[in-house]
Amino acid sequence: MLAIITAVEVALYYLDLSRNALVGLLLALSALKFALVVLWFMHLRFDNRLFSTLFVGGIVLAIGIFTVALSTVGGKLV
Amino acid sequence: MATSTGVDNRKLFMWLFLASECLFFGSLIAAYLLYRGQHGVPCMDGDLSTCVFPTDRTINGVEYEGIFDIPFTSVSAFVLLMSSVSMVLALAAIQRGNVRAMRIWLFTTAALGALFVGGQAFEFTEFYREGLTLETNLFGTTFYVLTGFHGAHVTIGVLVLFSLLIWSSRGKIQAKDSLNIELAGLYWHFVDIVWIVIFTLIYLIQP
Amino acid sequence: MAGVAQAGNPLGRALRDVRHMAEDRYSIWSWIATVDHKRIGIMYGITAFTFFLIGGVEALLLRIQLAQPNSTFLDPDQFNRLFTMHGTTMIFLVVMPLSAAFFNLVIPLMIGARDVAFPRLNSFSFWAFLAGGIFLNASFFIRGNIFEGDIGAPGAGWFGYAPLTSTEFSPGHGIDFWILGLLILGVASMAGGFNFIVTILNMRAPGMTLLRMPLFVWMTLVTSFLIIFAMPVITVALFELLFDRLYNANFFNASVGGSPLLWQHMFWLFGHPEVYILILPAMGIVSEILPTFSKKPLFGYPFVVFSGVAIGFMSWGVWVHHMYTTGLGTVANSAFGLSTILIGVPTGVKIFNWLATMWGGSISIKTPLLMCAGFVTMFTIGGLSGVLHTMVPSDFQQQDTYFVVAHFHYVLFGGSIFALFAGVYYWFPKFTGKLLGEGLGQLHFWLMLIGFNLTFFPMHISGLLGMPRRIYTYQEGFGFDTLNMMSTVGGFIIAASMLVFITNFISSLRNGEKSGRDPWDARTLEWSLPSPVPNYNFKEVPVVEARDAFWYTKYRENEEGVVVRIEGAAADDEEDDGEGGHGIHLPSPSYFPLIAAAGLPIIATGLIYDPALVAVGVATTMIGVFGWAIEPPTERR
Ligand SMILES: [Cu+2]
């Protein structure tokens, strides 16, 4: 499964998409994985609601912060 | 022993240091993409035949080659997401109590992440002799320090991996201790999810 | 569990040995190999309480040079260095060790646990702690290689902004210090903020549910969370920065594009929830103090606990207003100013229920009090002067005067020290049996508040007249003469109520009067144990059964509704010599993470001198953590 993921978004690296397109189905893609290997091999999905919280909490903080700071110094995020 | 939450000290210790190392990689990762925009732009003389760039790009009707080798990254990737799948193993093994399948899968994880560590110090070389360096301009700069952070962490995951292989040799790990492996699991995978968005963001998405 | 102690093995049996010489309680080695909270609590306040004289030294030498218009005392050059290591000492080696002091010695009495989660992590966090502190300070003693013969100390102001700390405009290797030590203090306290939550979350006593935790518990919680959020940002920025120095990467270069804003922003990332790891404990304190001295439960503990959560909240959404002259634009601007007056709300809404706390009730005036008061007030008088702050258009006139120095004086003096004194002279008594001098102790409160206005209120207004900070003199006859006189008396009378202090703290030591378990008729729990607390805290594991756990042991209603003593409950009568727990299994002494921590400066030194000492260093190290691993944490007898 993992693998076949990494392998198609291999291929859309080298497929002429619009950029938007690319950069969208990478992201989202990606993420599948992500939380492939973070619900099942890390066994969020099915442990304590504690551990999730405190994870998610701190994805959320990184994302949110340097959202923020990159947009008030003009870098873009993708 | 029973905890007021029920779960275990050190499995909660090591989400929680989990959890602040997003804090870290968030930061290494934003600085990357704070520059990624002027990677054409910085080169320590302002003479761009001695730029290097990630991806293919023309400046001023010039084509300049990128660095990135994406399939030999691509291979790179795909061992460090097998090595997470044997680490599944190893923990399933062990919570069974078959400890010989445990070390089998330990080692093979221990193994594909000591490959990862190489092909990447292979990837540095090849950079280093082709002009990028951590001097050269912003993207050999942000591009060496998160890469290597990671890589890091790998070699760190490693040692700790192989430290438990002789560890157990001794007959040290049973069923019982299994969470010594699952502890190792956790960080090992969140590595690995790590480069999955370093691979993403940086090698796949390109500005 | 044999371990490392393997009988045979000569090096097994030398080890033993050593742990075997920590086993006696009065030995030095029962110190250094200690893990037991109270003492690691007690040699973290003795060792920041240093940290805070050498800081104030630093101080007083910059009030002689400002005392007067045009003096020469001090050069620009060493005047920017003592700045530097004061700001810097005074927030990573004093406050934030001080408040870990009183983590370390009560959090876990407070929640009825034997010891914290990791007792040997919490000794590393203190070893860690000592070597970067050590190792920050030993730059007074290298050379830089321009400035020969200078002293070498860091000098570009606690906040390191780029591109002053780069090579060029920092040559030397007083920066690389700088970078190195908080480094180093930085892993201590990650360490320390991981050990402190999984101890509050999950060491507490059965019935000690989330909304039962005294304020100060909870204080904890939300700044150790706080720590391992912030801690890892500006890590990031100093191994940027020290990639910069040592390796000529270019993260802060703006001659190929880096961008000394990128600094700006992780260092206030990490800068402003920063602030409330400074703050939030002295809150803490003041919440356990008030309710025990007003002999009522804290006003509307619910807002308390909440308002301080929202505070870890709302702190990570402020930054920026450390940026406002920066040029981010408007919207960025108006956008912080907001979030920061908007982090205001639940401030007030904490010193409106200490204020409510007090009202009505039985106040006794003893120091602890007194400190309280002293923090409530000069808080708030601060806390104001940031209002000020968070208007843009106000703050463009106060930006870098000494306006800002004053705000951040009365919050951060004002506030933390004061709350930080306040617990000294409330927790004395439970870790050495001794009450404080009392007449001493109120000579130390009016010293050092009359001190502490007469430094920090005329700043407010030779900062208003202009008067820039960072700067090592002024010229006469632009009204700040006399200003800065009056500081520069009011730092020697700060200085005064010190050795006030340290007189009363070593003579109450010697022959205080006696404390017994109980003396100011107290609420929370570690008041049920004996004075001295015995190693192995409590004989049996308490149940709680309310908030204020301790006092409801003591006090009820009667039929017609009047809250009476319960006869003989927590009476002083047998006194606990310390002998009785021969049963109870407690965590070994180990010297595993003082070798541990003591590789860290080795590596550090070796980055800036010697790849070979990285070396040594990184063996250490590891040295210190295999042996940590191996080693059984408890030995069986
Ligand atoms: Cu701030």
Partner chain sequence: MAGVAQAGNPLGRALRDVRHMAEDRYSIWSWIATVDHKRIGIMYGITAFTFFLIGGVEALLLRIQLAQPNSTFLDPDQFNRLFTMHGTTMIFLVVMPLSAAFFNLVIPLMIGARDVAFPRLNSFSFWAFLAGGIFLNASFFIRGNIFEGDIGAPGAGWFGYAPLTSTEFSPGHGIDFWILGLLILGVASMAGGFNFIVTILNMRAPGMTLLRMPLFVWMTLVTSFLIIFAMPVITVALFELLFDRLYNANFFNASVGGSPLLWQHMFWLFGHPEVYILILPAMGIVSEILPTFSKKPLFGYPFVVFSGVAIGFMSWGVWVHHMYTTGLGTVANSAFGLSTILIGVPTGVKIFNWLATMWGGSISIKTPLLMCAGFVTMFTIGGLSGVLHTMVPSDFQQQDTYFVVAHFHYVLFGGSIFALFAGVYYWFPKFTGKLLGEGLGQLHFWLMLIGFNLTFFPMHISGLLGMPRRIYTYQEGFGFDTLNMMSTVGGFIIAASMLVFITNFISSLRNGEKSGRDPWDARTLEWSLPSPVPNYNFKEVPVVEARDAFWYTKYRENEEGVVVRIEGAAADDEEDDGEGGHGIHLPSPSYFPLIAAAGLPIIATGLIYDPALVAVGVATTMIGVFGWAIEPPTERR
Given for the second form:
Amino acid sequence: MLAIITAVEVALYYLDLSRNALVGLLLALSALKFALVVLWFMHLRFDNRLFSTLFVGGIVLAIGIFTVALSTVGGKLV
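Which structure goes with the form predicted alone, now that we have seen the form predicted in complex with the partner chain?
Chain alone follows, minus partners and molecules.
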């Protein structure tokens, strides 16, 4: 599954997409890969669902804080 997502990421890079769309799609796919790695390789799929929610929620929170902080200081994501 990780190899398929990586192949999609590489294919997206070669498509003629706008920079904003490309960055958004790559960030979303990277977050998906993070969630899959955490759930599969850290064996969280066998543990309590609270642990999975905390790990996946952590990356969502980190991306949200990064976006708000960057937009507050006038930075651009792209």
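The structure presented is a predicted model; accordingly, all values stated were derived computationally and were not measured. Under this definition, the rigid core comprises the largest set of C-alpha atoms superposing within 1.5 Å between the forms. Positions refer to the first chain, counted from 1.
Relative to the superposed rigid core, L29 undergoes a CA displacement smaller than 2 Å between the two forms. Residue displacement note: M42 has its CA displaced by under 2 Å between the two forms (rigid core superposed).
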